[in-house]
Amino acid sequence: MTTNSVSLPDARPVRVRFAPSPTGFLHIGGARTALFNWLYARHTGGTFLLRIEDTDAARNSQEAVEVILTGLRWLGLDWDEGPLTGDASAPGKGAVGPYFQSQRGDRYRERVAWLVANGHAYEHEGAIRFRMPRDPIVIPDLVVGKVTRELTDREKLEPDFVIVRSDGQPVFHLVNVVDDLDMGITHVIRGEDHLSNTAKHIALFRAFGVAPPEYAHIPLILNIDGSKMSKRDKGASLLSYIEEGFAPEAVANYLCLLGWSPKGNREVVSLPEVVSLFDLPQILRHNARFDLKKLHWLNGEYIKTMSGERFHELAVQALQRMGFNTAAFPAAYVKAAVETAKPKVKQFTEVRHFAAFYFRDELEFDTAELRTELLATDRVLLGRLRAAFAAVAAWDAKSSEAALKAVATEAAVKIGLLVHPLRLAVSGSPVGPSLYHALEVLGREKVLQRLDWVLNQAPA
C-alpha cells in the first residue's frame, strides 16, 4: 500500500467537510456544523464534502440519509464532490453526491493492515487495537485555544484503543481518520464535544506520517436554561423547522449567530453577506443559547422583506405540504391567492389560514359557531349585496368595495354589518387577507356562489 509519507504543504487549498450519521435525525446542532463548514469553504474559495458515516448496517437506512439530504438542501448548502466511480478514495473529479463510508471498507482494511504491518497497531483478542502513544499531545486548536491532552489514570492503565472490532467492523476513530486523510482535508469544524477524541485521530495521522489538518471546535448549542438540547427538545431537529413553515434563509441567519456574531451587533444578515465575513477566528468560545423566541422573530422580519416570488414559492410548497393542489388551479390565480396572505404570515403554515379557502371547491368554516353564525346573518341585506355585486360592470377590489358601501349607505346601516358576515362567507373564517382584494382573486362567479350557498340554506 501507498500512504503519504511527507506532510502536505500548509498553502493547500482549503478542504472542510460535514460527516453525519444517517440515524433519522438531523440535529439542530448538526446542522449548524454543516453550516459553519460551508460559510468556511465559501468564505476561502474552498471545497465543502458531504460524508455520510454509514458503517453500522443496524442503525442506518436510506430514508434516514434523505433526511440529511433534504435539510441540507432546504437550508441551502450545496456539496462540491462526490466519489470517483471505481475509486471512492480520491478526491475531486467524481460527479457530485456525498461519499458513503460503507462504500470504502476495502481502504479501511488497506489502511489497517499498513498499521500493524508498520509496528502501530495490533491484534487483542481478535480486535485491533492502535498502539497510543504515552506522552501528551497538544492540539493546537483554532476556536478553543491550546489543548494538552494527557492520558487520563484509567488509560494508563491500557491506553491502546480499538480500531476494528472482533466483528471485523472499523471504529470511527479509524474510519473518521481515513477518510479525511485520503479526501485531503484541510480544517476539521466540528462540535466541541468531539475535542476528546482529537488526541488519538492526531496520533493516528501521525502514525501514518501525515500532518492532521487544523481543528476548531465550536461551542455546543444549549436550550434556553442552560441545559444541554438533546433530541428530545423542542427545536432540536431541524426537520421540525421545514414542517412548522419557517423560511430556510432566517434559520440559517439565526444558526449562524449561534456560535458567531458580525460586527454590530446586528442580527438580520444574508447568507452570501455571512460568507463574506465569517472567518474561524471569530467564532465566540462560550456555548450559544438556542432561543425558540428569537427565531420566531426573525422569521417574521425575514417574511416581513421577503420579495414577492420568494414568499410565493415557499407558500404554495407549504400549502401542498397541507395537502392543497395549487397546481390545479391557474398559475396566475395561485400567484395573485398568495400575495394576498404575505403582510398576514409570520410563518408558511399560517398561510392555510389566510389562504385556503382559495383552493377550496365547498366553503369550509373554522368553527362550527361560526357557520351558525352566519346563517343568522340578515338574508335580505346578504341578498341586496349579492344582486349589488352581480350587476358591478368591472370586478375588482375598488368596485366591490364600493359596491358594499353604497347598499350600506341605501340600507342605513354600518358597512361591519356587511363586511363581517361576507368575509365569514367567501373564506369561512373572521379573519384572513384584505377582504376586497380577496373578491378580485376569488373572481365574481364564485363570490357569488357562496353567496348563494349561504342564502339557500335555513337560517340558524
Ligand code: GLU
Contents of the next structure:
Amino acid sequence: MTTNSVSLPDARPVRVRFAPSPTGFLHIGGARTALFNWLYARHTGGTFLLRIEDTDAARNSQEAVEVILTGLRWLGLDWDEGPLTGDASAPGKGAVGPYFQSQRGDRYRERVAWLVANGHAYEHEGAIRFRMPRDPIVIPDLVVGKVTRELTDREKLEPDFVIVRSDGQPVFHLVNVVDDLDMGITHVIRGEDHLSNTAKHIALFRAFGVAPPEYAHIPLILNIDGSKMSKRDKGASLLSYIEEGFAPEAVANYLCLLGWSPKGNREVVSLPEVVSLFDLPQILRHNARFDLKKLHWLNGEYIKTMSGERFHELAVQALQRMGFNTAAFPAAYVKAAVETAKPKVKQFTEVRHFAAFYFRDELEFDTAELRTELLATDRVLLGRLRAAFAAVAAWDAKSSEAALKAVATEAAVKIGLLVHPLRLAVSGSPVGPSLYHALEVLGREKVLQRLDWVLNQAPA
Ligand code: GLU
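What does the same protein look like in the form predicted in complex with the named molecule, given that the last one was the form predicted on its own?
Shown next: the complete complex, the earlier chain at its head.
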C-alpha cells in the first residue's frame, strides 16, 4: 500500500461514499464507481454512503434521483446510513435515504464563514475565493501512484478559485470537501476525471486543519475500439441492462472486471467472492475496455447456472415489466410455466417468446405471416388432434406426445406436420420451450380452447 504521510491511521474504520450528480442518466462508469466503493466498504467491514450532489438546482429532479436509486438497487448496492425517510419499505439499512447536498446549505455557509474568518478565503466581486497554496501538491493516489500537481499556466494568473459564486451558490469543490469532511470519509474512490480536481480538494482539507482522505482514482471505461465512451454509446446506460433483460449479478460481475481482476484470469466471480478478494491497490491502472460480447456471454453463464428460484424471480420481473399480470395466475402455474423457459432463455427479454403465451388470454403471433400460416393448416388433421387430446385419460407431457404420435401414424404423416401448427396454435411463435411440457403446464382446457380458436377461424 502506498503510504501517505498525512493519511489517517489504518485502524480508523473505512467510510466511503458514492456521490453522483443527478443528471437523469446513470453511466456504467458511475455504476462501477458505486460498486468499487461498496466492495471496499463490504471487504473492510466499513460504511458505504450515498450522497446526491444536487447543488445545481436547475438540473435536478426527482426522476433524475430515481434513475440512480433504481440502478443501485438493481445491482444490489445497499447503503448504510443517511437521513431517516420514515419509509420502512425503503432500501438501505434502517430505511434511510441518501444524503442530499441541497439539504445542507446551512452547513456550507458555516464552513465558508469559518474559512473567511481564518484567512483562507476572501470576498472578491461578490464571489468568495479560496486562497490556493502556490506550491505543488502531492497526491498519493492508491491506484495512479504519486502525482505532483503544479498550478497550470492559467491558474498561475489567478490561483485562488471560487468556492461561492456571486449568486450565493457554493461550488462543487467546496461542497464535495465539506461533505467528505463532515461525513468522515476515509477513502475517496472516484473516476480518474476527478484527478485534476484533487489538488484543490487536498488544499481545502488542509485549510480546515484536517488530513485529507486517501484517494483512489479509477481509470476510465473506453469503448472496445479505444474511443471514449459517450452517453450515446450502446451499453453506456446502466438502466438499459434492466430493459434488455440482463441478470443483475452478471452485470455486477462484469463491472467488477472493468478495472479489477482476480488472480488466474477468472471471469465468472460472484459478488460475495469479489467482496472477499477486493482491495484498492489491485485496481488496474490502464483504462478498461467495454466488451458487450463478453457481457452477453457472462449473462448466459449466470442464467445457465442460476437456481430455479432466482430464475423465477427475474423472469417474473421481466414479464411484469412487459405488462403481464402474473399475479393473477396460481403460483404453481407461474412456477411451472417459467421453468419450461429456463433452458432456452439467455436474456430475460426472451421470456416474451418462451413464456408470455402462458399469461395471455388471446393468442398473439410473432408475425402476421405466422397467423396466416397457421390458418392455412389442414383442418381435418388438426381436428383429429383435438379429438385425440380430448380423449387422453391423464393429461401430461407424455400422454399428449403419445396422442400426437398416434394421430400422425394413423394419418401417415410426419409428426412435424402436427408439431409445427400445434406450437403456433398454443404459443403464436415457431420457437419456444419443449412443446409437450408447455402443453402440460398450459393444461388441457387451454390447449383445446386454442385449437378450437384455429378450427373456428375462416381458413386462410
Ligand atoms: N458529483 C461528482 C460526480 O458526479 C462527485 C465526485 C466525487 O466522487 O468526488 O462526479
